[in-house]
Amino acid sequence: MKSIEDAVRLRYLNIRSDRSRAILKIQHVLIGALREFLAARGFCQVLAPVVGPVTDPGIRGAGIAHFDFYGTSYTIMSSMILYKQMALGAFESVFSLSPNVRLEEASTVDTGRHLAEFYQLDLESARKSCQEMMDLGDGLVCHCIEAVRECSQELDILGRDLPSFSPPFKRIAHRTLEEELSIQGEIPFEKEHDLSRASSEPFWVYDYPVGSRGFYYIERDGTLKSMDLIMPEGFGEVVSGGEREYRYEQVKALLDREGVAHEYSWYLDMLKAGIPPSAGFGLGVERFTRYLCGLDHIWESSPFPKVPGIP
């Protein structure tokens, strides 16, 4: 922890190193490849919100940053997931490079993959399914890996031998892991890490149990239509998403049950006015950078790292 704290505090110096320059060049190429892939498939880029009256509540125990916005309590975005659905009123398919702040517990620094401030590729597409989003994710990840492979000089500096993968990636129903891992709901970080280390290729976990995730995932056949992409070598989850609940009555009932419907008044008004069914996901830019570069800790994948527990 101390060495990470020292490195973060001296970022103004170590950002000048060949190593840091190589990581940030690979990240630059990655961001270009993400945009290229999605634009070629009809996705329109929209600007992400930084603040709003509400944000994503389903962030696995991380805190949300609140502040006074002209006399009204606002939040800094932990995810623009609710706002992606709004953007579908303008376009059939949208994406954004979305800044997020999540006040993670200081202990998460030990996972090597948590930042308190990070960027996420957020995308959403009307009338799509989980299966179609997993297909899209397969192609997106493979496209980006091949684009970064062209950064041979930077990969050499990092000592990274980047593997190749071919879609489709393996898909594992959550229920098949429940008995194997003795879990219910979200997969604990340490068990996810073990699954990741044991795999030589990326794989999806899909159909999470009801109640394990946010109110915005639709329920079908007794499961939430949600999925995560786990990268190999212990790097863990880099993509999370699913099909959205878009029906006003169902969302209103869920929020009433939690006693927070009043906080989501604008969102409920939007659903009442009608939006299309959709599916989408978020891809952690720094997490994917960490995988591409083979980094021990995610702080190196941010030019200006904000690490949990280090003010």
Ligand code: AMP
Contents of the next structure:
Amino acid sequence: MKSIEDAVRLRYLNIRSDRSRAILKIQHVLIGALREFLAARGFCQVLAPVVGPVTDPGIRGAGIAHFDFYGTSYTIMSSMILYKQMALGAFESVFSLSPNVRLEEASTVDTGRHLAEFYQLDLESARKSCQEMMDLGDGLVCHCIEAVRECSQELDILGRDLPSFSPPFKRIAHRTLEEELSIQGEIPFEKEHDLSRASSEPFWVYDYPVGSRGFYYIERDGTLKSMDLIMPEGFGEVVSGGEREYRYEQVKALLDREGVAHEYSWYLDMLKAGIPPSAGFGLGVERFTRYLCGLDHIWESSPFPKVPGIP
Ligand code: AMP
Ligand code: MG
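With the form predicted alone already on screen, would you show the form predicted together with ligand AMP?
Full complex below, order starting with the chain above.
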């Protein structure tokens, strides 16, 4: 913790090192590869919102940052999920590189994979399923790994031997893990780390229990249509996504039950006007960079790191 605190404070010095330059160069190649893959598949990039009256509440207990916006309480985006659905009014498939702030528990500094400010590649497609999004994720991840493999000088500096994978990645229903891990909802960070370490390939966990995730996942056949991609070697989750609940009545009932419907007035108005069913996911850019570079801690994959618990 102390060494991370020092490194973050001295970022203006360590950003000049060959090691840091190699990581940021790989990140640059990664961002190009993400864009290239999606543009070739008809995805249109939209600019991400930074602030708004409400944001994604499904962030596993992390705090949301609020500030005064002309006399109204506004939030800094924790993800742009609500806005991705709006963007589908313009295009069938959209993506953004979306800056997010999540005030994660100070203790998450020890997971090695939590920042308090990070970027997500956020994408969404109308009329698609979880299965189709997992197929897309398989292709996207493999495409990026192959693009980064070209950075042989940078990978050498980092001592990273990047594996090759052949998709499709394994897909594991959440219910099959429940007994093995004695879990009911989200997989706790340590258990996810152990699962990740025990695997030599990326794998998906899909179909989460009802009530375990944000209100915007659709419920079908007694489960939430949601999935995560877990990278191997202990690096853990890099993608979360799913199929969306798009029907006004269902969302209104869920938000009423929580007593927060009034906060989501623009969103509910949008659902009332009608939006298409959709599916999509978010991929953490710094998390994926950490994996590609084989970094112990995620702070190194941010040029200007904001780390939980370190102001
Ligand atoms: P979520 O929908 O909350 O799982 O977020 C989508 C993706 O964003 C995750 O799969 C991660 O790759 C990334 N992410 C979420 N929270 C953080 C964080 N605190 N620090 C870095 N990346 C994060
Ligand atoms: Mg997640």
